[in-house]
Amino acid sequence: MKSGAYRPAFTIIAPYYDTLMSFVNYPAWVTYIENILMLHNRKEKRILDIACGTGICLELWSQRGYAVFGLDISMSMLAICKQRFAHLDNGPVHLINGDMRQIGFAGKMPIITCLYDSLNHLLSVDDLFGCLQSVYDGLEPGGIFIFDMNTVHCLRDEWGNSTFDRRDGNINSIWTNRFDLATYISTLEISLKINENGTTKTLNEIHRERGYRLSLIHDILAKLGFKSSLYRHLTFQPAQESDLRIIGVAEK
């Protein structure tokens, strides 16, 4: 399939996107935040999840006694997000459609989080700056960032090129790597065939991430006034360029 044909991110794959992402263990995310949180002293309960997708973690917030709140571009993903709480009981959830790079959230926050890669769709470094520029900026004095991103090593070298096969449920999807060594940028092309009510339909969309070294990210951050750590995914050890996912922590 050319690939004219492929949708943009995250707009026909929203009502399959939980299923896709089955496999990930988001109560453990969410408690190693919570550890973080712990070991800097952070005792409040409001939290602004910037790329909040569909809302597993803002739902896992909320159980956990958090007040929340979500941004994102995704009409799409926020829909399927809006569902989730339409039916849950832990108190309210304020949902914003908007762009990570300029948050404009009424308010400030004390802690605020952007997970599962979300940093990486941000393909320029000028993005990259504007919206960590906007999460400093969103931030109580003293608060808090707790971001993930894939590393250089993992889109380049794990990822690289290449096409694998899954099945998730009644889902059947082909997924196509492609990593440009000139701009760091791997591209994605899911297709999916879902079968449905005895039909099979085929739903394609096209998924673009930018890796950026360490060093990069901790200047960027060290520029607008952060202090930070950066480690290595799920764990309080030093990040080094060599490991998938790193975490980062960064303070107002």
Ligand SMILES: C[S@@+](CC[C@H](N)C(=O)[O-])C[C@H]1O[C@@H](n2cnc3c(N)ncnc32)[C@H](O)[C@@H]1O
The other form holds:
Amino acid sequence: MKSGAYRPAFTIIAPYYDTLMSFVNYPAWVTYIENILMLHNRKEKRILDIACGTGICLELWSQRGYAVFGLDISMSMLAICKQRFAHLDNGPVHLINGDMRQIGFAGKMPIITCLYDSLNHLLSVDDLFGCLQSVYDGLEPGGIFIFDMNTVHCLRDEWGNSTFDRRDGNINSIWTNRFDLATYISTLEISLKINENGTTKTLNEIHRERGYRLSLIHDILAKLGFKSSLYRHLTFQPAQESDLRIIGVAEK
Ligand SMILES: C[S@@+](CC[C@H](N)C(=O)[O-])C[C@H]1O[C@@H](n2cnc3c(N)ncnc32)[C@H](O)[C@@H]1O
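Since we've got the form predicted on its own here, give me the form predicted together with the ligand too.
Up next: the whole complex, starting with the chain shown before.
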């Protein structure tokens, strides 16, 4: 590979993902989702997390007594997830290398989640529709799907056309965003400088996320037969286009 070339999303970043996400309060996210489950009277502790990544949330669910299943398209993210569970005695995790647009999961689940922008990585309405249809098919009657998404406002105005840098542990990173008004797709070039054993290596990845209007998300969910609510993330206030991140709760 030519130095400086950008690799596809979630390939070489996998071993560094947890460090890069160390600013996210995942336990608070899981507690919030548990509150949603309580409000919806969901008692069965079995959860499928699609686009589970390195399994940060799967571990938290497992520690809270849930039987956990994870699905992700990236072998390298799943490899880190597997390592995470190899050192835990909180019960087994069932991992599937698969595409959330065609979950094809044997058996129906009471709870499916999809967290941290993962649905934004689906870049066409057809792909989003296909994924939500697949989730619908994978839920048992009365089952619940809980997901978050970045809004158009977040991708267009907050990320916009900007470059910023961060330091997380031994990683310095530069994030360069470009938002395309015609497609609602944000292209994010991530450049990591990793300091290890006195040397620095550079790794580059390119990510793309699409913003979807709230009305479109509602329409697709309704068309599929879901009863849904969209909230401002980590609250129970109705979601608005001016929010940065929303959470969707969709009941079959
Ligand atoms: C930002 S990460 C989120 C990981 C995890 N959910 C979390 O909260 O940390 C997005 C994940 O979506 C996965 N992904 C992207 N497109 C996918 C697809 N079509 N099917 C399954 N997984 C996908 C990526 O491999 C990556 O692990």
